[in-house]
Each structure stands twice: as structure tokens, then as C-alpha cells.
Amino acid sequence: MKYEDIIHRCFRCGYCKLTGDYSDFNCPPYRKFKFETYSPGGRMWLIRGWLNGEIKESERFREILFSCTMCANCVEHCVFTFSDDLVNIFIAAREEMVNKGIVPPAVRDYLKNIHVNGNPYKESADERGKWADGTSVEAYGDQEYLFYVGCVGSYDERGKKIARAVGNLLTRAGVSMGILGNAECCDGNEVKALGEASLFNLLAEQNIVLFKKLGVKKIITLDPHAFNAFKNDYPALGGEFEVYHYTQILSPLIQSGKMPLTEYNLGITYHDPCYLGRHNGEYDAPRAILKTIPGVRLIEMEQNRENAFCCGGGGGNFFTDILGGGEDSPGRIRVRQALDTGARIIAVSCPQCAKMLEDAIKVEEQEDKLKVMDVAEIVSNAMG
């Protein structure tokens, strides 16, 4: 396995499973489980023992192993000089169980979904591009930025609903953008994540001959997700693009005065998702927007930025659902997190946040007092 020369130096000192002034638990399974075994350490001390024999494969083994959420506290945390490989040697660690046909059903199940049909949703690729019905976004053409909606986007009803604010905006502010529609392919981030290395370097390949042949040179992306894959993974298997996320585009924009916004009276808190804060640094693009609002209150939860509680959907659990619910769901404790600030709104900038959170306010049946709002959709209401 990668990485197993290194697996041993980590001797579970805890500071991966804390936030940054060690003042709460920041590690989703554990936090929801509270068994060491699901924490950073002890995952890698698992993963030590199945590789050397000492423990067998088991459904529990499989259970704690993808139940991580690749939230990347860990990274950010962790003391040691291996630290930015941790969440590779998880993913790592999955690819191995990916290779001896030993996944969760629900991971069989989504890997061999994204597969058959392009997507998680088991939909024809005909309804990719039904987001942007009555909407003004245009096909690409040689349009400056490709605008790259993801599968969650592009298929899921609340996905959808951001696309087209997301779409509407960048089309209002003059971004020379256009979509794929139907001819658009899975990223595979969250392939990636699950240990499918190979059906990521197809979908990879596929996108970047795709995207090289149309003359695409920079990306917008809906997805965080997205992102971070055509960021971090594409330019190894020779995807050489300009990444943006749609925030790091409509905030100067914005800041700028080029979109006139009027006064929306809210106290907002904002949710820093996990693939555009920890694992790409980008935490002020999206505050800066909400901040260029009149009359916007941001009030910062005690748990943000790189200390920021992960919502739970990351590392493909959005689609598999491993961590289950539970008051102590991460959903759930993040919505709690939000109520305790006083706003009336969270704020999310991810498609799969927002679908998360959602959820758990339902469960938490806090509907009356918080609503979950993407930043996109917070502007086009402030711009009337």
C-alpha cells in the first residue's frame, strides 16, 4: 500500500481529533462514535494492524475505515512532519479494500452507479443540462470560463436550485461563461475519495480531452468538490487549468461595485466547507461577499475556518450515508453550532453543504428559526 512506510510514526498524541486551541473535538466520526478507533490516530493504527496481519477484515473494519468524512482536521492539525499525508493515507488505505472487493454496499453501490450511468442519481445523461432551462446560461462556446456544475448540481432538486442563482449571477455580472449541458462528466472527487483510482483516472481522462479539445482554459466551478479535483488532481494526469470557485469570481465583482446590491437586513453565520477551506485555503472569498452586503450581520460560529466543524457529507458520505444519523450526527451538532449565534441563516457555498444541513434542520425541527441559504442565492435576493 502507499504510504505504509510512514503509517507506524503516528503514536495517537490526539491532536488530530481537536481544534486548533484544543477546546473541542473536531474529528466527525469520532465526535459522533466517541471510540478512539474512529479517530485519525486510530484509523492509522487499524490500518497498521490489518496491513501486518494482526486484525482481519470485518464489516466494522470497513464501517470505521470509510466512515471518515475527509474533513482534513487532521491535516491541519496534526503535529507531525506527515501530516499533509494523512487523508492520502486513508484514501490510500480504501483503494486497498477497492482492489480486494471488500467495500460497503452502499460504496459497491455508488461506485457502480457513477459507472453504468455517469452519475449517483441513475439518470440519463439527457437531464444533466435541465438545470439551466429558463435560465440565460449558454452553451460553451469560446466563452472565457467553462462553468462546471457537478453531478450534484446538475441532478439533485436543492443542487439545482443553487446552479441556476450561481448561473443567473455569473450571466447578470457579464462573465464570459458557458456550460456542457449533456456532454458534461463526474469530476470524480468523491470516486477518488472512495478508493476507485482507477475509475478516477478514466473520468480524469475523459474530462481533460473533453475540456482540451473545446479550448477550455479556465474553470468555473459550482462544487467545491469539483474544485478541488480539477485543482489538485487533474494537473498530474496533464489537466493544466486556471480552478476557480464561482466565489473567488463574483467577489471582486461584487467588492468592486459592479453589482449594485441593496439592503438585506439578516444576521448570517457562515459554514466553510471542507474542499474549499482546509483543503484549498479559501476562506475569504465567501465572507467577503456577505460582508459587501448592506445591512448583512456575519457572526461567526465558535467552531470556523480551518477549526470549522465539517457538515458530514465529504469523503463520499454524502452519497453512502456511512455515518448515519443521530443526535450526534455532524449535520445535526453543526446546526446546533449555527442556532447558537443568533442568526437566522446559515450560509453555505457548497451544494452538498447545503443539502446536509438542510436535513438536519428538519430532524432538529429548527425550520422556524434557521434556513439554509447559499452565498449565490443570498446576492441574487440582495440585488432584488
Given for the second form:
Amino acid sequence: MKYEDIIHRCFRCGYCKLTGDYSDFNCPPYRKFKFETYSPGGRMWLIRGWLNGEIKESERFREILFSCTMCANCVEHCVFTFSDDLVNIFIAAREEMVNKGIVPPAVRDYLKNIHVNGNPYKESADERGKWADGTSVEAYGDQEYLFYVGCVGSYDERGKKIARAVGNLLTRAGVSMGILGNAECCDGNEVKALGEASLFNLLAEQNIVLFKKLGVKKIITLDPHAFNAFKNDYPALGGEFEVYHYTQILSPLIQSGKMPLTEYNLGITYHDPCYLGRHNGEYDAPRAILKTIPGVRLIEMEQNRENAFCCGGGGGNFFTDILGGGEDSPGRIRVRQALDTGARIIAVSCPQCAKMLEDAIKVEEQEDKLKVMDVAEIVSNAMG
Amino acid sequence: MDIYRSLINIVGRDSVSNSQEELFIYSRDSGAQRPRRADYVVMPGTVKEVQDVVILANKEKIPITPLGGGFTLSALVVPNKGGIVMDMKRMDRVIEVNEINRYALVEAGVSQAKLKSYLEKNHPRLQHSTPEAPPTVTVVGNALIQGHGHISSRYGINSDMINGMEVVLPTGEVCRIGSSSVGPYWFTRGPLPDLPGLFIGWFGTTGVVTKLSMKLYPRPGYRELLTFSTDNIDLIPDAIFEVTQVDLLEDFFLINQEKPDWMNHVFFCLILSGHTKEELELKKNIYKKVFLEFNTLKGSRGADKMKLVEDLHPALRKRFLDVPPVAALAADFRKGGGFEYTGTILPIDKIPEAWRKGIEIAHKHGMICSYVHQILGGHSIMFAFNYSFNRADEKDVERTRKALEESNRLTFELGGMVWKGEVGAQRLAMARMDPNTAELIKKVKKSLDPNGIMNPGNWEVVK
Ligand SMILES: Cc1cc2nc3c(=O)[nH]c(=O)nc-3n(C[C@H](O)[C@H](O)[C@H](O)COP(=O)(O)OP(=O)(O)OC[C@H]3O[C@@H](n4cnc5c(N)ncnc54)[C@H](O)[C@@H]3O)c2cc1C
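Could you present the same protein in the form predicted in complex with its partner chain, rather than the form predicted alone shown above?
Whole complex next, starting from this chain.
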């Protein structure tokens, strides 16, 4: 296995499961299951045991490996020099399992659907661009940017609303951009996270060929997951593009006053998506947008920025739900953290986080107290 | 009887496991000891659940090994005779902080991290004595093994800071100890027969502590590290004596590392604190004077002379001022993820001999010597024989076990005591122990735990 030469170096000291100020445990599966086995250190030791033949492949072992949300809290807080590779190690172990054909059924089904349909929803590619019907978002031609929406923004009902909000805002802001519509294909971020390296390469190469053929130089993504794949994984496969998350494009435009905003008198807390925040260091752009809206009071949750607690949807869990529900499911914990701020709205900048947190609010029966809105939806409302 | 089912009935399906994955992890720790089998892992969430598990285990004569953070490194939380590992971390509430009476009442699973951040947020003028261990370890586990923290040089070891506790006895009774047994406060352990002693230093062989009250102390606004160095090991005991005659230290360490060269001296690291800058300055000046006078007293010259280290490496400064420091980095010294030490509680006058012999042991096993010793109030030192090892190299792990064993033997030969010793070290202690004392330990255990279910294998009389 890749990284086999460093895996024994984990001391299992547990910094990886804490926030930077040690104020709480911040590893989603550890918070949920509480056994050491579900912590990053436990996972490291189990992977090593598995490679040594001391641990047999089992349903629980699969659950332990695939419940990791790849939120990178461990990468952020592990004190050792190999910390940067922690998520990569977990992906490498998943790759081994994929190669051996021993992944959980939900993972197998997800990968199969991507393989067959190019999306996890078993929907036809003809449906992909439908979200844009009724908007003035154009097809990609020779615009400055490609607006890449991704599977959740294209097929999920909640995701589509966010895609429309972002698409409309970019159009109103006069950003020169277009979409691929039905020609768009999965970016592969979750495919990689779930350990299917060859399918990921296939998708990435396919996308890179298409983007190049169309002359794409700059990409705006709706979803931080796609942003992550394009920014960090595509270059190694020959896909060098200028990649932006939509908040990075909107933030300067809004701050410069080009998009007049009316008063929006509300307390809002912002939830950092892991693939925008910890994985890519973008904490400020969404906050800058929110702070520019007159009347908005941005109230931080105690666990924010590098210490933000994951919604539970990363690393493929949005689709596979291996981490599962329950009182200590990450989404519900995060909702309770948001409620503690007294804010009425959790702002998100990721359709997967939006859906995870919305579901959690319902289960917590807090719909009358808290609402999830994408940053783009908040801006749209403030623009009237 | 189906033990697994019974455990599920007590704590719920999600909090008990007999799967190979949990059994694998809970049958070993991060030190160099060999794995030992666990049969079940249980995570109780309430005192009642602890009690019910204990009653079940007592009835069925199944061993229970309580586990906090599991980070003694000496495998004290790894069962010697199989049975149930009771992971206390679900019981993680800071129940009460009484500011004016300066104590915190915590459940057994509260980590050092949790108490520290709770105090910083809610009672910023108070602090608790925090060990250098990873912050995930528990307050209770540390206090019960007579651990020591960053203010132990000043206020005593952490077990001395215990005001009282709630314990589930091996036969299932829940028992309060200290002032809380007679009144509402958890502010003092006496004046009463000193029952906390029945649970401190026993490695979980006498009961499961579910709550514990710890003393809190003022948190000073200013802290600084003052460092002196010498190359004369024989000066150490007298220097410690002089430094601790002036009773103004927060913490006090001796360190040395053979590599890099600039670390290869004896460093005296004095951590000073003050509530005002003036107080801190005053203390710094006093200690500078103490070392000057010490040089005069000893007529020290050249490399022997105590020198104030003016250009201290910032990493070293950070290492001693951070609470806690990232001491766990020692596990990566040899890129092997392994670390264990013999924590020797040593009389001060034996330091030079231990120092030299410790270097010999390290060299004999192909290791570089690296020391961080904490001086405990001028009466003893926690002299650490530190060994980093490569977990992936079984020969290296075996060498480490040998080095630890030799350090344990040396400790006793020098008249010292092994702190939180693994079973091998405990056997050495028991073999040397006054037979009547050993018999007393046996009787205490027998009367509290007639079926010998609590962490058996520890503190057993050597036949
Ligand atoms: C890098 C490093 C640095 C360290 N520095 C220090 C230091 O500066 N000071 C220091 O004191 N220690 C230090 N340690 C040692 C150790 O990690 C700590 O003492 C730690 O606090 C022990 O707590 P724990 O929760 O891990 O205890 P555990 O290992 O979980 O338990 C210790 C013992 O207590 C028993 N026990 C635990 N909980 C209960 C309970 N509720 N009821 C009954 N019995 C129980 C266990 O069975 C076991 O025998 C260090 C360790 C490392 C790795």
C-alpha cells in the first residue's frame, strides 16, 4: 500500500481528534462512535494491523475506514511531520479495499452509478443541465469562466436551488461565464475519496480533454468538492486551470459595491465546508461576503475556520451514509453548535453541507429556530 | 451466561464491543509492552452503568480494566487476564467548578484538554495541574497514578491535589470519599481517615473512580523560562538544593540531549511566574543571584560553571512554557512512532549516578540519550529514562523492553521507585518489598475485591 513506510509512525496520541485549542473532540466518526478505533490514530493502527494480517477484513473494519469524512481535522492538528498525508493514507487504504473488491455495498453502488451514469443519482445525462432552465445562465462558449456545477448542484433538489442562486448572481454581477449543461460530467472528488483511483483518473482525464477542447482556462465551481479536485488533483493529470470557488469571485465584486445590497437584519453563523476551508485554506471569502451585507451580524460558532466541525458529508458519506445518523451524528452536533450562537441562519457555501445540515435541523426539530441558506441565497435575498 | 448480551443490556449496543477491531486496539497501548488480550470493550455513560457492569463482572468473575486516556505507556490499561476493558470516556462532564473554594469536580472521562479549556473559558483566573502527556489523557487517570503537572514543583504531585472521589467498589457499592461523604462540598479529603489512598496508585485494582474533585490554583498572568547550564553532572544535587531553598518556582526541569551538540549540556530550566511583571522580574533576579552565589560557593570555573543561557533556542522556550507542551513528539525521534520511559522517582543525591548509568543503558542498546526530568519540590526528581523506538522493527521494540527493564532495576538499586511501572516493574518492587507491606497490599485488595476482578495482575505478591 502507498504510505506503508510511514503508517507505523502514528503514536496514537490523539491530537488529531481535537481542535487546535483542545476545546473539544473534532473528529466526526470519533464523536459519533467514541471507540478509539474510529479515531484517526485507531484507523492508522488498524490499517497497519490489516496489512500485517493481524486484522481480518470485516464489516466493521469497512465501516471504520469508510466512515471517515476526510474532513482533514487530523491533518490540521496532528503534531507529526507526516500529518499532511493522513487523509491520503486513509484514501490509500480504501484504494486497497476497492482493488480487493471488499468495499461496503453503499460504496460499491455509488461507484457503479458513477461508472454507468456519470452521476450518483442514476439520472440521465440529459437531465444534468435542467437546473438552469428559466435562468439566464448561458451555455459555455467563449466566456471567461466555465461555471462547473457538479452532481449535487445538477441533480439534488436542494443543490439545484443553490446552483440557480449562484448562477443568477454571477449573471447579475456580469461575470462572463457559461455552463456545460448536459455535457458536464462528475468531477470525481468523492470517487477518489472512496478509493476508486482508476475511475477517478478516467473521469478527470475525460473532463480535462473536454475542458481543453472547449478552450477553458478558468473555472468557477459551485461545490467545494469539485473545487478541491480541480485545484489539487487535476494538475497532476495535465489539467492546469485557474480554479475558483464561487465565493472567491463574488467576494471582491460585492465588497467593491458593484452589487447593491439592501439591509438584511439577521444574526448569521457560517459553517466552513471542509473542502473549502481546511483542504484549501479559504475561510475569508464567504465571510467577507456576509460581512458586507448591511445589517448582517456574523456570529461565529466556537468551532470555526481550521477548527470547524464537519457536517458529516465528506469523504463520500453524503452519498453512502456509512457514518449514519443518531444523536451524535456530526450534522446534528453541528446544528447544536450553531444553535448555541443564537443565530437564525447557518450560512453554507457547499450544497452537500446545506443538505446535511438541513436534514439534521429537521431531526433535531429546530426548523422554527434555524434555517440553512447558502451564501448565494442570502446575497440574492439582500439584493431584493 | 451470554456476557456480551448482558453488557449490551446495561450500556446499549453502541457502547459495547467484542469485535476484532476494538479488541485489537484495546489490547495494546503506545508503549513497548507486548499486546495482551481483551475480551470486551465497554463504555459506560453513567455511574449506574458502571455499577451494573461491575456487579455483573463480580458475579461472573470477569476481570475489569478501567481505562482513561490509556497513556501511561506501561500498558496499565491492557488486561493481564482478559476480560472487560472499561473505557470511561463517555463520562466526560465537568460537573462543578467551585471558584471560591478552588476545586473542580469532574467525571472519570474528562480529558486534560476539556478541563483546561473549560477553566480558560469559564474561570480564567484558575488552573489545574496539567501533565505533559497528550491532552487527550484523563484528569482522573493521571491523578490516580500519582502523576505530576506543570505546577507540581510548587504545589505537589497531582494525587496530593485530590479532594475526594466517588468510587464504584469491586462489589458494586457506590462510595463517596472526602468531604462529600459528610456534606455538600467536595473541597477537602480530610480530616477523616485518608480513604483516597485506597484508590491512588493502585492502578484500578481497588475500584472504578467515577467522579473526582481536584484542587485548582491561581493562574498567573506572566510566565518566563530562565535557563542555566553546566557540564558538571556532580553539581546537580547541590544546585537543586540551593534553587529549591528559595521557594519561588512554578516548575523546574533538568534536560540534556546528546544530539545536537548545543543540547549536550546539563540545562536547569526554571519556570517562573508572576501575577505582575514586577513579581516575575523580581523572581528572575533572585534566581540569577542564586546561581551566581552557587558558582562562588563551589568555586566553579570553565565548563563547570553555571551559565545563564541568554540566547535560548525559541523552540526550547516554547517547549517549557506551553501547557501542555507537545512532548509526544519524542515518539518520532527515530521515525518509528514508539516511546516509553521508566519514570523513576529518585532521591536527589542519586541523580549523578543515574545520569551516567542511564547514558550507558541507552548506548548499550544503540540509542542516543535524551533526558527531561522534573524536579518535584526539592524532595525528589522524576528522572525519566526515555526510549524512542521504531514500532515497525520488532528487534528495536525488544531492545527498548530490555532498556526499560535495566532502567527499572537500576532505579531500585539506587534506592528509587518506579512510577506507573509496567507489570515487570511492579514485580521488582513487590519482590523487594517488606513482606508485611506486600501482605498488607494483598489484604487490602482481598477485602475490597474478594473475587480479584479489578485489573488483576497488577500489584500482585510475588510467590
Ligand atoms: C509524551 C508523554 C508525556 C507524559 N508526561 C507526563 C507528565 O508530565 N506527567 C504525568 O503525570 N504523566 C505524564 N505522562 C504519562 C501519562 O500519559 C499520564 O500520566 C496520563 O495522564 C495518564 O492518564 P490516562 O488517562 O492516560 O490514564 P490511563 O492510562 O487510562 O490509566 C492509568 C491507570 O489508572 C487506572 N484508571 C484509569 N481511570 C480509572 C478510573 N476511573 N478508576 C479507576 N482506575 C482508573 C487504569 O486502569 C490504569 O491502571 C506522559 C505520557 C506521554 C506519552
